[in-house]
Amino acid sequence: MLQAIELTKRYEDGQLALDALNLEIKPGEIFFLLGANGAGKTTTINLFLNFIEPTSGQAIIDGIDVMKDPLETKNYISYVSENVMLYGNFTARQNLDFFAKLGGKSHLNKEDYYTIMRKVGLQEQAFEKKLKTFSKGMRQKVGLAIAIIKDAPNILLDEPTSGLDPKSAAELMQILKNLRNAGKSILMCTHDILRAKSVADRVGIMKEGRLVMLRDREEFLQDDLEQLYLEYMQETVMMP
């Protein structure tokens, strides 16, 4: 489970990037956090990952405060970024092997890695090819395979469909559904309203560091989510 309790981040230049976010993402739930660039989506993820420290409030992963025990929380979370940082001179399998062993998974063999790469839809002929020859969509699949290998109960994704072709994006959404069905808590930060409508259990809209809208699936399917998004983007956020 992922929880944000009055989670706030103000940078040294005075910019309020996140303003008292309260949010809970339960096991077996896909939550899409929508918003324009600079809305606070990536700041939210960075706080859960302990890449930055909050000004106030708490980020909690499976009951553990990220600030109080950041190393322990790493065991309960996987992260897939917009631009997956992998080793270009390693093959796909070698990348999986490296990160699996880094995460303490030393018992896996070649066929285990192949099984996971098949699961994320990577072509078999790419399993033993170097990452520097891969497209962005292929690299995303390897990054997702690494997240699956870790088998953490919570998964964070930051703009994972950016730059992907429609087929690769659709494959990614199916993988997220499978992970949700396996009981994972999934937080995806994105602009992708179409994908939100297809797989999200709940959606939130962020603007200027604030969560300005929260809807469950039944509610946002009854509404016009695109129109709601545009309306919220046009409104002025009133600061205290």
Contents of the next structure:
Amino acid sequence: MLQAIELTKRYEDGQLALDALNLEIKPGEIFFLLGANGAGKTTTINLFLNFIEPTSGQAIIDGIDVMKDPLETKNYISYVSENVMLYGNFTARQNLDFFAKLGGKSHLNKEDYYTIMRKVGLQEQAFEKKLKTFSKGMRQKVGLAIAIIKDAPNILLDEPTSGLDPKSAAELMQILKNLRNAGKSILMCTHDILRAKSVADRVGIMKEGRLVMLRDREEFLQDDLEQLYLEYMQETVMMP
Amino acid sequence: MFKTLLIKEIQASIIDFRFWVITLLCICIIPLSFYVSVKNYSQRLSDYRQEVQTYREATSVWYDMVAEGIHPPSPLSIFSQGMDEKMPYKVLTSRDGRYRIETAKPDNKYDLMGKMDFAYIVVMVLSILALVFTFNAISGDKENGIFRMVLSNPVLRRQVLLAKLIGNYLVFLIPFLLSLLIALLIVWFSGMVPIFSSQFFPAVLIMLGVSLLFLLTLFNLGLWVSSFAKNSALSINVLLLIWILTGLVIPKISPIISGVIYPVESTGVFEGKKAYLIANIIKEQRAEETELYEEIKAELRPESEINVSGNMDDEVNVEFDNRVLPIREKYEKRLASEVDKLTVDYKIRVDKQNRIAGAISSLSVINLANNLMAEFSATGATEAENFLNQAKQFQEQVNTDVYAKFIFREYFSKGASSSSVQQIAGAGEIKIPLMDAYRYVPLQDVFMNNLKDILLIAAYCLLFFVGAFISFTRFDVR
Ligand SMILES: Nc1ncnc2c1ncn2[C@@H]1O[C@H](COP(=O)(O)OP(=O)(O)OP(=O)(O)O)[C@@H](O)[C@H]1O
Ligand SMILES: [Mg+2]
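Output the form predicted together with the partner chain next; the form predicted alone has already been displayed.
Let us now look at the entire complex, which starts with that chain.
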């Protein structure tokens, strides 16, 4: 479970990137966080990962405050970044092996890695190729494989579909659904409203660091999500 | 967890092309430099032997002979030629006690490769390679976002940093130690320097230790700059600047700065002053002796035409020899005290200037390491001091063995002088004095003398590590 309580981040240069965010993502839920560029989505993820310290408020993962025990919370979280970067001189399998061990999975063998890579749709001949020859989408897939292999109860994805071809993106959505069904809490930051419509259990829209809209699946299916998004982008509506 | 990180770092640095460049470089230049150094050493050794031989054959024992004590080349100079060319290397004794010291002339034959010794390779070449090895170790991963991937896992940042340090350092040491081993075997097989003997091996081990500590210090520096720099380009620029300052600027500029802060006249000026002082005192002494001689002559032989006689048995001379002693004593004392005062004063000021230069240059780790290499190769300041002490002893030895075995008298009267020399009866045949069995400073003493500098490098090493640690554990992952 992912929780944000009055989570606020003001950068050293005075930029208020996140303003008192309250959010709870339960196990078995996919939450889509929408928002324009610079809205504060990556900042939210960085706070959950303890990459930056909150100015105030708390980020809580499975009941543990990230600030209090960052090391412990990282056992319970998988992360796929916007632009997955891995060791260019290592092969996909070696990268997978390294990160699996870092994530605490040290008993896996070559076949396990191959299975995961097939699952995320990486072509067979790339398994033993050096990462530096990979396209962006291929790297994203390896990143996804790493997140899946870690098998943590919470998953953070920051625009994971960027660089993926439509088929791979659709496959990713299927994988996310499966993970949700397996009881994971999933926070996905994206600009992709269409995917949100088809996959999300809940959607939030963020604007200038504030969560300006929060809708359940039933609620946003009734309204036109695209229309809602554009409306919220134009005017600031306070949360009820 | 740490093991995973460490193994990954080791693998990553081994497949990096920089590792292979460094390996190739080390394998080529380290054995080559030792090969050349050994040749150079054997040349200098045979030069030395020849010089001693020539001195033996061309010199004969006489009351005012100039005995030569020559510094044998240090076998460990194959590691570092240090200040070899600026070292005092020859003492020329003198009957009046004022021996001269000569400095080695630059050895032009080997100038081309002369400085490419082990110390140079470690201190200049490997130091810069160590920085090339580490400059992007952290900034690179920060820039391309790998840390975001790594640190989203339950690893402590300090584990990541330590794995980087240890992994890269160990990999760097492989080509270094391997080529050093090859080089030492070459030295050993050459038979010129028994490098693995109990006489030399401890010093070799200490030099190896100093090299390892020095390289570790540079690794820490590289990691520090790499962790506070925003990107690799900035990191390499800052590191190059630091290297140029510590490697090229500070060592050259420290004597200049200390000369400006605390000016001291050159040795030439000082020697001139000293010579002038001595000449004046001797002139006064002669005048007084002449007066005494004239006085005695007037007393004993008022009518004599002969001015001065070289015959020791001459009654005037005998009387003079009896009465001149207090004058001689007086002037000897005066000469000793005045020359001493001048010399001590000069030495104090030169020492102070050197201390200032030393303090400035100890800002540079490169300089510290270079000095240590010279010190443990017996080509540094401690050894220079040691030679000067032995030169003094040699003068005393020649004094008792040769000069004291002759009675030499001088008589001065107006417008003329005469002298006579007599070997003391029963002195037997006097051998040509040799400065044989030259004693190098014992390793323990060299070590204690330089412990401060070793600790200073260790302090730099720690400082850079703490710096790296703090910047690395504090930075925001972006
Ligand atoms: N390190 C930083 N220092 C100062 N300001 C920052 C920093 N990182 C982000 N910001 C600011 O914080 C705000 C939120 O940035 P954030 O990266 O969270 O946006 P985002 O929603 O992820 O945008 P995008 O869709 O472009 O990825 C922006 O205005 C940005 O300029
Ligand atoms: Mg973002």
